[in-house]
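Form predicted on its own, single chain, as structure tokens, below.
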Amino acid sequence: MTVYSVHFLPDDVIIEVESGTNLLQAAMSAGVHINASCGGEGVCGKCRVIIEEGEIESSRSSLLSEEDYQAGYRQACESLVQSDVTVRVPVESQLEPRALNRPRPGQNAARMAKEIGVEQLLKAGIFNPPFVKKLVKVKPPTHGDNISDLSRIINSLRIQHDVHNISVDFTVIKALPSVVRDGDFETTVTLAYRPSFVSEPESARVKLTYIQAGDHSDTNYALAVDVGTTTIFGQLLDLNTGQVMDTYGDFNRQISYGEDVITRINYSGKPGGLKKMQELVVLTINSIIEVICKRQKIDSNEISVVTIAGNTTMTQLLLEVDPKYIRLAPYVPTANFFPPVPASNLGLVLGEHVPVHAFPSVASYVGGDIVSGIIASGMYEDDELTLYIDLGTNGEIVVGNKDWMACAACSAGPAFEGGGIKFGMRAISGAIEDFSINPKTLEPMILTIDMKRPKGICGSGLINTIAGLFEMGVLEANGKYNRALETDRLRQGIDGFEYVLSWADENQTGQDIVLTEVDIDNFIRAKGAMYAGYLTLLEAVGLTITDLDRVIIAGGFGRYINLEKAIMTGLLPEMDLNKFTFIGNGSLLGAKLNSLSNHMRQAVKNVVNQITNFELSEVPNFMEQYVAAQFLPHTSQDDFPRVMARVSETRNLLET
């Protein structure tokens, strides 16, 4: 078989592949990211690349214009290597992990909930980290005192630190003789205190998990991790002080195999697919660990525990547990609770003494990330009747208070993260995030992340743009453009009618950035699924929107949406804006709290046992609600009186 080299730009990465290798697969093997929302099935058109040199076997699909095809654009997933080639990944097909870690002003900063930290835990008397380090000094053995090394450690813990009922990991016993003597009989032991997420024998309230020579009692860290479908964030915590030392995020490397959990479940069912998915998520977490440890100049062996929160599929993929039956009726996860797993067994670059505690899930589509968010929000111990919303591809919702809770998942699709939108992209530098329109000329004013030349539109920008076009009468309630308007911004395109957000010479892509009616339809379906989910779940427990005391919005995407514009599109219910609260990454916050408080770990088990799950697909009224929500903002205008009054007033002013 002939071997050819593939040179990827601008990463400047070269890989050798056999003739006929799929170009997207070559990029994956080389560690070069190319957006591929559909997992390589050729239906999303996101994996555009430019062939600068060499021969590629690839036909033109309807997702590439003839002009682009002649300019060298190809879909990577539809291209086979036939010679040495040079491939340029254009800006719209790239990812920029650094953008995830760059502070970005939010439009709702004043409504952000104050993040719970060590001060609140101390005030409540529940700052009690599950993993602590103790300095232990023992007397050297003599002929008259020759009890075992282990007995000396256990006796000293009882006498010096009042620690009793101790069990010991075998790895500690193996290391014990040399470690004790290397430290001249001064050692630091790591103790794990019950409870955990999973009930374990009560005979051992404390477990000795690690032993070090000398005094390491001032270097005790935990790693909290949010394993998201799109992004993964890690947070380093000082278990002695409770302070956050560092936070870093990266894109989940699994996204090269598909944007959503269903695509990844399907891939995991292929030969070697489950192992590949597990390796990719571990590779991402390891890169985060490396960055954080390097920046903080710490030894990763000083990390005592990892607490991970993710949705049900992401958790099972991380643990290399087959997720096949999550997507098949009756939608069954392998387990709701998983026992702690040694980090080294998963491939994480941490000591073999470090356990990974995964948040338990409620159901196939309501996972540990939502449980973690509920803990972070505090709704499980409040009187207020709360609607908790995690906006995303698999939008999850919870309603209730300290007495009861019910949950459901809405399959919103990837529109909020750029999927299914012609020029959709994630919230990275150059993404359009805000929009307004001149009511006379219909010319747009757009703002991008980092104020860079535009290269696409992110989820918050999509909401703001659709809301602005709808209010000004450019868009009708059915999601179709008003064809009677005279402006060169509105035109017929290859995907139907479209509005030009940015001309080719004004942006980074070299082509007009447009919002098509197909894009708008995809958004309406996504927001309609979310809104139908709210109403159906509330109706199932005998409530309505007006019964709610507050709405908590979680998730990185939710942090940046404009409330008024989200309500105008019908994504959020029309309520007093003061009833809305943003908690940001609730999944990561909950993982942090559970790293700092054993009290919180007990609360996790109670929350999971308290929640009742509803499968919306099996609730007859859901489809009726979904169909009713396929308009801007909704077919029931009585549910959005302030929105309709504002739209009517704006349009009347334009006509005068």
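Think of the rigid core as the biggest set of C-alphas that the two forms share within 1.5 Å after superposition. Predicted, not measured: the structure shown is a model, and the values here were computed from it. Positions refer to the first chain, counted from 1. What changes on going to the form predicted in complex with a further copy of the same chain:
After superposition on the rigid core, displacement of the C-alpha of residue 211 between the two forms stays below 2 Å. Once the rigid core is used as the reference frame, the Cα position of residue 638 differs between the two forms by less than 2 Å. Core-superposed comparison between the two forms: the C-alpha position of residue 623 differs by less than 2 Å.
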Contents of the next structure:
There are 2 protein chains.
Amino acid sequence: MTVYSVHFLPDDVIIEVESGTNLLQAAMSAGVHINASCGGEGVCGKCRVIIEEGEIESSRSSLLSEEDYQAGYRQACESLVQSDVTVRVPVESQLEPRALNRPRPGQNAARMAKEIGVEQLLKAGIFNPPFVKKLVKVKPPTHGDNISDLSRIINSLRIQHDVHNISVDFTVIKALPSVVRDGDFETTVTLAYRPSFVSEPESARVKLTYIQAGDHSDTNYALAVDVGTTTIFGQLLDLNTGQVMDTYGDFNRQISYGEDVITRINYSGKPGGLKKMQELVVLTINSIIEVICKRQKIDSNEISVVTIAGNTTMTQLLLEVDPKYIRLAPYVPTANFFPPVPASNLGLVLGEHVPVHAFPSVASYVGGDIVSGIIASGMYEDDELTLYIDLGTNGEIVVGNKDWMACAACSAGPAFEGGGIKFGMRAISGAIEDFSINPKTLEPMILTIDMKRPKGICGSGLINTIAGLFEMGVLEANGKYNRALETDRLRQGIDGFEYVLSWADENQTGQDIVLTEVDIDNFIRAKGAMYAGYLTLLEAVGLTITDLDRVIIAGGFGRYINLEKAIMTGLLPEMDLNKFTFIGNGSLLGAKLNSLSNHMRQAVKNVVNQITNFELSEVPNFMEQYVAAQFLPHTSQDDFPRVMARVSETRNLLET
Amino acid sequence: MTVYSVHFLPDDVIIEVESGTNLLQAAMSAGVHINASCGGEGVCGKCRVIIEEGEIESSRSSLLSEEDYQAGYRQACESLVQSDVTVRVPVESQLEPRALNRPRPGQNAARMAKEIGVEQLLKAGIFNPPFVKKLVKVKPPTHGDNISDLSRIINSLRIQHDVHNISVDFTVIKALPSVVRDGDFETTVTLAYRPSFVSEPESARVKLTYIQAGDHSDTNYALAVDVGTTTIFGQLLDLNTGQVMDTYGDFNRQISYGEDVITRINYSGKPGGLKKMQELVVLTINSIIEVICKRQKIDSNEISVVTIAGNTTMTQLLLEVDPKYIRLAPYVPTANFFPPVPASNLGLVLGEHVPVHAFPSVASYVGGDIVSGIIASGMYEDDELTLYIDLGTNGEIVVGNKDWMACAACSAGPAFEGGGIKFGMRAISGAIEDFSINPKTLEPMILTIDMKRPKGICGSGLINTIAGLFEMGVLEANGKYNRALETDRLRQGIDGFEYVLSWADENQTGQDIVLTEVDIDNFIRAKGAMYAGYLTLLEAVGLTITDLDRVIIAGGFGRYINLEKAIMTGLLPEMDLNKFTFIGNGSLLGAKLNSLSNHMRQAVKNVVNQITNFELSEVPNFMEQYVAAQFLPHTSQDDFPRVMARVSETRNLLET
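For comparison with the form predicted on its own, provide the form predicted in complex with a further copy of the same chain.
Below, the chain from earlier opens the complete complex, with every other chain and molecule after it.
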């Protein structure tokens, strides 16, 4: 796409954006404050800017007089950049002092790890999918050569394809008599090479799992699935080429029975509850399979294997293995490794021959999704000391490199996903996702997902809002609002002191959307649990934050985090920003890689066998670290020099 | 038991019998002819003998006057030996000339191979059952030790029982959370050691297949099953001690849909037919399991494995694998080796964890029952050149030793099982099973199973009758009756010339039981097919009958065969009688051994991979051999010198 520069005046900030970028979003990215209360839907009319030079696409709304429109006024939220432009933010919208408006760190996209795909696997010589199809042509039997159908197939595999030591699934044998003859002695066999994560002897094993009449050797697919507590993503892979054919996500239908794993586990303890949970996740996956197969016009019978990565609870629920003891102290999972389970036994609308391979888990709260992410990140084979963070209700952290790894789960609580936050919501349309504040007027600039009028605030919005409020001195280090500030946006509400993000008449809720001190406390507890986790885990292996070469942030939530703002709250450690990488859905990525490479499967086993799990509650220093982290950004301000410098600079400027 | 001698006069033949032996049976065994037409039920009154010395138990029936009773007359069929006795056969019962009445070869029981059992396995160091139970006590998890339930079990198996490299069935994982706690962390696990016949890498493999709460380590059973076309035998084995606990047989309920494999295959080709056949054999096995478990007061859940041996058709029907191409030229079975199949998937009333291991087959008509018999016979590990014969509708033969083996199927037809014989019947109560004839009066002496009034003639009875008729010149070498003989027992019937074995008023059928020349033709074709098979197979490997060190006769039918009489008909080759051994139900015996010894399982794989199957119809000389065998005993009389000498001696005596 064409890239244009947008020059914001009077701040004199220039940002490069793609053609068609929304001007309000460009301003937010550039750190230029423009008052905006409606999230970007265009109904509050507060985000007026003057286009001084260049071309933008923006029609006049009723909120702009013909006269103003002719004078170059536009609503920023309704304006799309079509050339290099110079934009002046009028005084009523502008944030002073100018010095605060340093450019924000670049888009997270720039820090996204390049997703590993088949090209890398080919280059490394490890594109060896666990399921392979072979075309087998045999001679029809005669009186002089009447060996069994199966022996005929196996002999041909040996001679035509150099495949040896084959074992055979019983379903293949049942199908043999008719399939062999329906195909006029031309068949396609599916071979599974050392197909499971379960420990097996090293000797090469090949299993004949499926046989089809005729030539189907060019249609061999795998399904990689990330089974999240909230969302489930399915990805269709072509096992012949290694290409991703399609990806589709949907909400986990278990959600109606509870937002988090604990409520799901509780429900599964009721009569019929486990079965119900199992059916709901299967229903979700089936709907994903249906969409993908329809879109790609493929027969679901051509899918040879399903690889799923999920947390320990999601995995056990999918397999209908009672997760009760995951919830009860001392938090024991049933197993780390699960053998392959026939997809059809689980209720998946796939062939009887299709196995479901579930990623092994490390512990009750460090599941297959994290193992999958470790694989996707490559940290298990690098020299660099890496901290892998998966943010969520249950935040998981892994530290280590190719020589050793340690992991832990931090019970962050649901704040990052909007839980325990008065107007918290999931990251869907209308959720406030970005925020800045004019420290003089204390008026906010808010951006919502899809730029719809606000409905609430999502996890990344919460971080950005708290960071913004803290930076500008509206919020103190102890998580309390500065009572000295005079604005009707700060007030005593029924849940205590609160800041009004959006007035009732500007949003979809019909009431003022506020951020209360209780909300902020919940957030601080969550981020404090994460941060205490990093320190405790590092300390347990004799290291500190400064030893880290790299931090990898995973998770659908994680990828939308603004690094500097997250650091400002103390959710992430203060480090050189270049050391941070976003990996996106590491769980899905790892599942993909494991669908394409047996080599990777071996790595999975090694990772699980090698990694050391720490129960943070059992590590003496954890509580101390946790308490120390209950500040913005942290009690130990020395560990956040950049944040502290910035905050103090801001306060000084504001006081002048 | 006490053994007494019975001295028959005037033949002066002495035989040793167990206390309580029936006198008519003793006479038959001793080769002493006593007229007897009612099979031994005591209603014809023809078998009168005089007790000269000693004690017998015999009450007087209405067929014997008080005067005769006082004079020492008794009905032989109603008399049980209670001491050494001297018995005179009155002239009216006695067979002349005396010279013919040489003692018969001893009872078959004396030639029965001593059944190999756990003692032999222990001695050879190969009592290593494939399924073993271990008591595993684990410590309850704590916060400091909260590894998964499965890891806990596996670690304990390693430490407490030195078991390594364990893979785990998914059903075990599903049961784990509750079972582990129900047993208060004391469980019994079932381990399968390299459990199937299917080729697998040599490295030791252990699979955890079942877990029970508490200590069940002393109750671990296996079920060995011989799935015959006619009868099914189940045997319960204690896997801890290796002892046989019970054996029970029943007719295969498929019988109502046809006597032989061909009619079963045909039926299975009808809509729903395969399922029906499958259900019927399963129903039979279930009823056997029920009887045995009830009798032994054991819980069927304690059965860990089922090993079945059956012919190729029976195996495929049990597994519901379409046997269609077994029947159609060029007679192709679906597979030689079958992987383990869950018993519950087949409908067997056993635990979900229980696998069914089916013996592999060599070819469409050399099935797992023969492979099992080879194992039971030990011929696969002996130096001696052995001919293994399984007599039946499909007669199977194997020749070889530890270095090589060859096999073939002979389509003998159903004559040995009573098929195609006018009064043919299975070997059940009332079937004529033994026969001799007074060459002067041409009156028969017949013995029936259970000594009930005759209903028909079974396979062994057919051999004995034809041999007796031939020996005494009533029947010629070409299978035709000697028309010169004068007796109302020889006559023209509606199916041609026939001999009356039993008059209508003496038997249960209400009509004369006869043996027709058509019956005899059918028998000669059957025995000729077998004999031609021996010669063709031996010839194919460059050997002859005289090279044989040993002949092993297997099969429920085989064990009741009188060797000399079978040789007289040409069904068995003429050899030193000491070279013959009966093995009984070799199929069941092999299944037993394979339930007790993994070593034996390895032998099974080797046998199947090593053995060469010959399609007799494809061997040029077979038809020639078959035609040559269509005589009593054979066209080539030189191969039966003893038979010929005896026949000529008899004829000479009769002519004097």
